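Single chain ahead, written as structure tokens, the form predicted on its own.
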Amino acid sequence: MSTSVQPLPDCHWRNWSGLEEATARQVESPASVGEVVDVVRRARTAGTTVKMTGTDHSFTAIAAPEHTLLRPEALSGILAVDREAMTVTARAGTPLHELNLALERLGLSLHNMGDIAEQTLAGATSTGTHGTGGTAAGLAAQLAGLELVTGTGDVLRASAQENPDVLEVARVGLGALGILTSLTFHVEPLVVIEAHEQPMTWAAALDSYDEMVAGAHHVDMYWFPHTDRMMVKQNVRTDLEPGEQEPPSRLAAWWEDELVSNTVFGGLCRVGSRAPGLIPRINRVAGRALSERRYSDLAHRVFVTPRRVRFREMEYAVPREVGLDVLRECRRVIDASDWRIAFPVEIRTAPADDIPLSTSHGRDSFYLAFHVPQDTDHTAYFGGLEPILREAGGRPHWGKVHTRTAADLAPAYDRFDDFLAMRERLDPDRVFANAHLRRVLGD
């Protein structure tokens, strides 16, 4: 059993961002999980290594691959529905885009999600992508079960009744410990969100946050750097059934989600780009342009926003009772720096989960994303704010920018050498090890 071999120019790998790249000796697409075996086993026989890219959004290099890359679109589509338990088991290369419109036509919807849907899920899961608010943030905390290849090349299924060890620390599994073929998602009914987005000043926003959060299911804050001026969203869950939700008019959606935050935001970023100086004026503008608006409509609606504007991206998880003191210091930094920022700074809660590479894992979680554009350097930036939420406590985002090693990740994280006990028996040769890898889990 084999795989096709792509020509040698497919072999460049680059993630969306274009922060990252790398040229692999060989890219293969398997369309079933014994060619997904059959690649692993070789690759073991020959001493080489094996990733699984999924749509490259990762902002790091944790999929780039040192010799042979696999490529999932052969593997996609929903395998298994069971009603009775509130399942759904779709295959790992499928976006999830895909999945929100599959489980829509079936009147059913995962709990929570990013604003991006362009992963696949197999990439989502792996590297901890959450929403904000719920019960279940991250989509990881949403599995009920996955399968995987392991570096022996054995077919590995793990549940709550069938290896429950291996599911408890693999849905956030960094491709370190197997490649995902499959993966099994609690659901539930389809659900409608009402949506409140509002414009707010930087004080009554946080001022009001804790309420906010405590009267809404989903709570996400934009700050745009060197104003006053916020956006903030509140999502609620209703009773509304499908079909009488009612969301935005064309017109409404075009001009606030593809005219405004992508055609003129874009604009803006490119003119700040090369007029850094006029980038606190340009802000100013962009806070007042967008206005607000109360629509309903269905979870994955809601939830998810075109991203048509490329950034570079950083994320960290500190505990929730600091949060608003981080960012009050994170934006005292930014004030007193020469800094010109773009992208507004991103806010979201999170709740406790039992994963334990999970950025939530053990506590209430207050995330802070800071963003710049594709072309900016964002060292500076980053590098200044790093300190601040690594000394609180952050955990960083597992696919945005960091520079955190192994060394300094491991106290963050109490089950930290139960992870690493799971590589060494699911890849002791490991044959899913790259350079970033190496960095952020050791040898």
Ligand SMILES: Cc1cc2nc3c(=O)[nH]c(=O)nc-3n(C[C@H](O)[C@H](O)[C@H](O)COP(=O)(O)OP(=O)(O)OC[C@H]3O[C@@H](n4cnc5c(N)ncnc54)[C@H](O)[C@@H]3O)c2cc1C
Second form
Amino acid sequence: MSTSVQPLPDCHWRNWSGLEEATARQVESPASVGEVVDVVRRARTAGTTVKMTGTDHSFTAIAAPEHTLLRPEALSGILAVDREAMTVTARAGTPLHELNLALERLGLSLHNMGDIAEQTLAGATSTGTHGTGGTAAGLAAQLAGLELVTGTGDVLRASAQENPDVLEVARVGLGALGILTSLTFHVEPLVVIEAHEQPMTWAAALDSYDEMVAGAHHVDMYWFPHTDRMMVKQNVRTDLEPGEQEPPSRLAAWWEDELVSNTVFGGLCRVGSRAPGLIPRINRVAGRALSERRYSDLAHRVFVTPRRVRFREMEYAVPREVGLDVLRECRRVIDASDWRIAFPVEIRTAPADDIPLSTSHGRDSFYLAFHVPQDTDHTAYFGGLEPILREAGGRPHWGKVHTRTAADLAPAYDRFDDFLAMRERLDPDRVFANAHLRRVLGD
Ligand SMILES: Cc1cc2nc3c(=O)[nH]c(=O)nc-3n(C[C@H](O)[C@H](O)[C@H](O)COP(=O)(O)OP(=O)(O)OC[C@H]3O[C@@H](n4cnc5c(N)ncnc54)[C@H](O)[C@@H]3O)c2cc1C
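Return the form predicted in complex with this ligand of this protein as a structure block, the form predicted on its own having already been given.
Zooming out: every chain and molecule, the one shown earlier first.
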């Protein structure tokens, strides 16, 4: 029998890529830990579910609400700075770009980050968001502590001193263990990065890849499918003091980041969508349009780039030592197919970490990311490459498109059962469940 509760317009949830949608029964925007506790206790008593979202940048339905949707906006801001311990605590819904600016004003910086900063702190860490580099791991590995409201409505603090077993697992918690209310990050003094962006051939880039990763702190490569062209970014940490950096001029930054990478690229994608046969030629033009440049800037200004062209993405982490062979095999399959791929394939690395569900758990990793424009059917392309990535021991990014289920994810993680045991302990009634979590965690 239907109830009299009518969904309100703002109960409609849609993710950034537009690939996933859901309608919640109600939406709340908690402004305090007490309000989160209240919502969770009410849901538990009523036998319903609660899903807190970040900024909806995950490509999967991992943040899809089924009953109560919690928005993060009122749970934002810096709470504490400890210069002795070199940690900063912020509310879980703080967007990364706000944290980066606040840290800059404090003369501090995160160790590493991904290529955008729109996400919330909780959303980014919960899915294992990472940047690139052989030494500095993903955002969750930079966590020194966290506070969450469990499925029983208890407030639990976790750090090296207090509940360290919870900290270990909940850093990449998939939104399945509790509602995070605050996060404490290890930070370092503000660092200036020297950036070198350089077009290379496929062969030159692959031949020198290990050397580049050993020599530069952060290496990011983009291969333009159907061409021999790569764009390679090598970012090196410098001893320059903040204020001594030489950022690109406003015109150069506008030309490369806004016009070439976003506006022109967006236009080329639209042409490619209408005439897929032109894509190989378009990719050759796009690959050539990006030119060599060097500049230096504060770390977050180098790592983060505007992304105005919307897309769908699948990303896998494979063991570092097989990465280049897996990339070659993916190229072989793309070359042999009739797919027309407008978006570059992104290649990054990350060092091993100790977080049970981190895609880099226990092994140095090589990340391969595949994209299609937002309105393009991705199933043949992603589905055609996923078996290669899985066979190589690949682990899919928790926030990006994949088809894996609990049964075949479990063997990819030697601590998968520890995660399930923690979930049983912290959310025995599955207050935080949704269909996506039932698929990837098993119930
Ligand atoms: C343009 C773009 C660029 C990207 N670049 C990168 C990149 O460089 N590297 C990378 O690794 N990934 C990248 N991603 C993926 C992205 O970082 C992740 O999908 C991330 O989870 C999105 O954060 P969000 O705040 O939007 O969270 P959402 O997608 O809204 O939520 C993600 C998960 O976090 C949970 N969650 C959110 N808030 C809370 C809370 N307070 N307590 C408990 N659980 C919570 C949600 O329930 C859900 O399970 C990119 C995505 C896009 C769209």
